[in-house]
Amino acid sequence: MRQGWQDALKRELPEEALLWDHASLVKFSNDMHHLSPVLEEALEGKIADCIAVPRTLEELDQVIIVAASYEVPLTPRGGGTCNYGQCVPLTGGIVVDVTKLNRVIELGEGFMRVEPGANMGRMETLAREAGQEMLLLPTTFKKSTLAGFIMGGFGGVGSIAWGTIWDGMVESLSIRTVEAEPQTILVEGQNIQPYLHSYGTIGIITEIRVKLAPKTKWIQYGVTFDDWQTAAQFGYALADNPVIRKRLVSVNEWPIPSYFTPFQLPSDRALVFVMLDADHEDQLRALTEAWNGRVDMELPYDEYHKKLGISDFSFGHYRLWVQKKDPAYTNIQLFLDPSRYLEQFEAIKAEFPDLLVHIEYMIRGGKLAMMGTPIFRYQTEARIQQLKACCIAHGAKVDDPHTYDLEGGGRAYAVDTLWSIKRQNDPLLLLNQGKLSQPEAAL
């Protein structure tokens, strides 16, 4: 960083868009990568020396052209509801925060175009007024950001039917290149494939369309079993199901819905949350009783997205819960095999016996995938990566939710790829410094 950035922010932005208190440099630098105790102390100080709030893209310029003059590191970021450390700046710079970029551009059928920074929960409401919905939704939702999601995220509430963020949900990306006159790119099909989840890593987004779908009429249901290789099997059965309309399909061994303190649900049972078009209550009923289950629990449609609902349990938010009355525990992601995920889990289980199961049914590239993010007992960095080891050895594939790296996640599109573009949009690599690592050949 070259001397004099910081009035050349403040001569360019008015007072407002620019925050310098140590209170907003701690609260806009960081995440919710706290739930992981290595990333929590791998990222502890981690500050930026501004935070930067523009509220036009004409604002957004100017931040760019002042960092650019001056190569001050840019960290973009949205609603702060990833887990990883996405939008900690290691090296200091400015965080720009893209939460008043937040217009609905455009509301048609089958899209909507919007800036970064809508609220999607907002675009939801919208979507549904109109008749239609959100293919994908995180289950943080009410504060997460779109561009957030898709930079920090890869799938959530309605993966069982549309798949991830990679299976179409983004039609168009306007980029910003990060350079003394910036420049706008529009992104569009295949192209647009790399820039997902790379963490803001390789240019500034400032339009995106996503498609939309018809509205469907959800149901929350709570169905319980004797054990959670049962309750796994019956979510395997019903998420297979070509004719059963679903939005969510999410497993839980016990004691973990123990946790779910608002909900009244039975001891000692495996629970399966399902989110399900009411036309198809028969169907599931019937699925139920052939797996010897329970529906005990069922929220009416009326109270969808009114209240406390069953996404508020599944994916990563399914941890908060757990770790709001016990913050030992921890957890790793990883895909399972279709064919063999029950004997999978068993033999990580047989190694480390405090692992509780936890399965996410979802598409991914057309097919029917199982990802599970079982949580354990936290105890020290060389257990999760024991932990890791067995999970490999026995045919999953882990990504590691405790690095910040984006290739060390198991989640970035190829490395040189990557940096091909990066290099083309961030000439002078400012963006989101330290989370794109080099690619071996460049080493």
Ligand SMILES: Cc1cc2nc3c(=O)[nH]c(=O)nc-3n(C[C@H](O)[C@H](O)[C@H](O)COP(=O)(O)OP(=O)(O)OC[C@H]3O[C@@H](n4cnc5c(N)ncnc54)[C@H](O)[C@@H]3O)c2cc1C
Contents of the next structure:
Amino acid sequence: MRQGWQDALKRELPEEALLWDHASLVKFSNDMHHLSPVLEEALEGKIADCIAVPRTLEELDQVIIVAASYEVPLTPRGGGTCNYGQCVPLTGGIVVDVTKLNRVIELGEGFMRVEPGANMGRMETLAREAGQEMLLLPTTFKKSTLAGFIMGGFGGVGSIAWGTIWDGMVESLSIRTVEAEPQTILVEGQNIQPYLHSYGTIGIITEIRVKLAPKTKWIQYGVTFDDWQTAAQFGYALADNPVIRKRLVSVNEWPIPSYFTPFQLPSDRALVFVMLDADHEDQLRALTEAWNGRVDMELPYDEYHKKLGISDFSFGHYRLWVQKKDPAYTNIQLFLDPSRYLEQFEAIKAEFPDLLVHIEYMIRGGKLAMMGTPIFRYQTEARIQQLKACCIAHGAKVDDPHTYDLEGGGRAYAVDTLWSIKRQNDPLLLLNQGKLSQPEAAL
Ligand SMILES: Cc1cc2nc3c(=O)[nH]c(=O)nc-3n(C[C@H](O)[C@H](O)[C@H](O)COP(=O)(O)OP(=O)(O)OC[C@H]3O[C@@H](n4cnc5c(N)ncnc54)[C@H](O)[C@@H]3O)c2cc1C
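Starting from the form predicted on its own above, please write out the structure of the form predicted together with the ligand.
Up next: the whole complex, starting with the chain shown before.
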């Protein structure tokens, strides 16, 4: 950081686009990483020197130009809901909040084009008013931005039908480079892939075009079973059924449902939350009967998005309810082998009996995948490492929710590609420093 950058920023931007007070610096230097006790400790005290809140792309450019001219670290931020510390500025500098760059530029048949800070809940509402809907929503959609989702997230509601962010949802991206003379790069087709889930380390998104799906009448159900194994098998059969249209299938071992206090759910029963096309209700009831289950909860489609819904209890959200009552709980994220997931979970639970099963079904790369995010009471970081080793030994792939670097977070395979893009788009290496580990060759 060269001296004088603060004065340069104040010269180039209106006063209201810059925050310098301590409370704002703390607030906008944080995200939801405190959900991990490991990250909470590792990221304590990391704070920006300034928060920039540009209201136009011209103001964003001024922030970039000052950052590049004075070599000031720059960390982009959307709604700040990510939970791996992706928004935390490890080396200080400027956090650039894009939530005021939130225009919907175009809403057409089958697509929407927006600025990076467009709120995903608003996008879903606008799409549904036009007879369409978003392909994917993170369960934090009410607060999160589209740029934040595709840079920090991976999938969610809709992933059981449309896959993850890598499966075609994004049609194009405009990326602004971080240089004294910023350039815009239009990224399309396969070139989009490396940008997704790159934590804002390889360019700043200024525009996104996403696909939309036709609007569906979604009914939400809670289906219960004697044990988590039957619930998981029912979930698998439903998820794998190509005829029954659904937007979410999510399994919870008892007592996780006991924490979902807004709903009246029966005791001692494993729970599968299902978001289903109203036209397929009969098939759901038949499948429930075949697995000796019971439909114990139903939310009609005219309540969809109007009250608490099952997405408020799935993906990252189920554990918020648990942690609200018992903050000691944390989780780990696994991809199980669909041909032997029961065996894998049983083997892991045999070694870690306090683990409670939670599963989300989704399509990944055209195939059905099972993401297990079991919860357990945190004891020590060493025990989390033992649990990871145990999961790997039983053939599960682990994406570590207790690390802030992209490699540990599941992108180790792409580090070289990310670095080659970064050198072009961010030649001074200012973007979200410390999140993308140096490849061997650059050390
Ligand atoms: C309870 C809970 C539930 C969650 N559920 C889900 C879920 O279902 N699915 C899921 O995928 N995730 C989930 N998450 C993680 C997160 O909420 C989502 O990924 C969310 O969409 C992130 O959006 P955001 O606007 O809050 O992004 P932020 O947290 O603000 O940012 C995320 C990343 O994007 C980068 N970024 C932001 N804007 C830009 C830009 N313009 N250019 C370049 N980089 C940028 C940031 O630097 C950061 O690395 C959950 C988190 C919590 C705490």
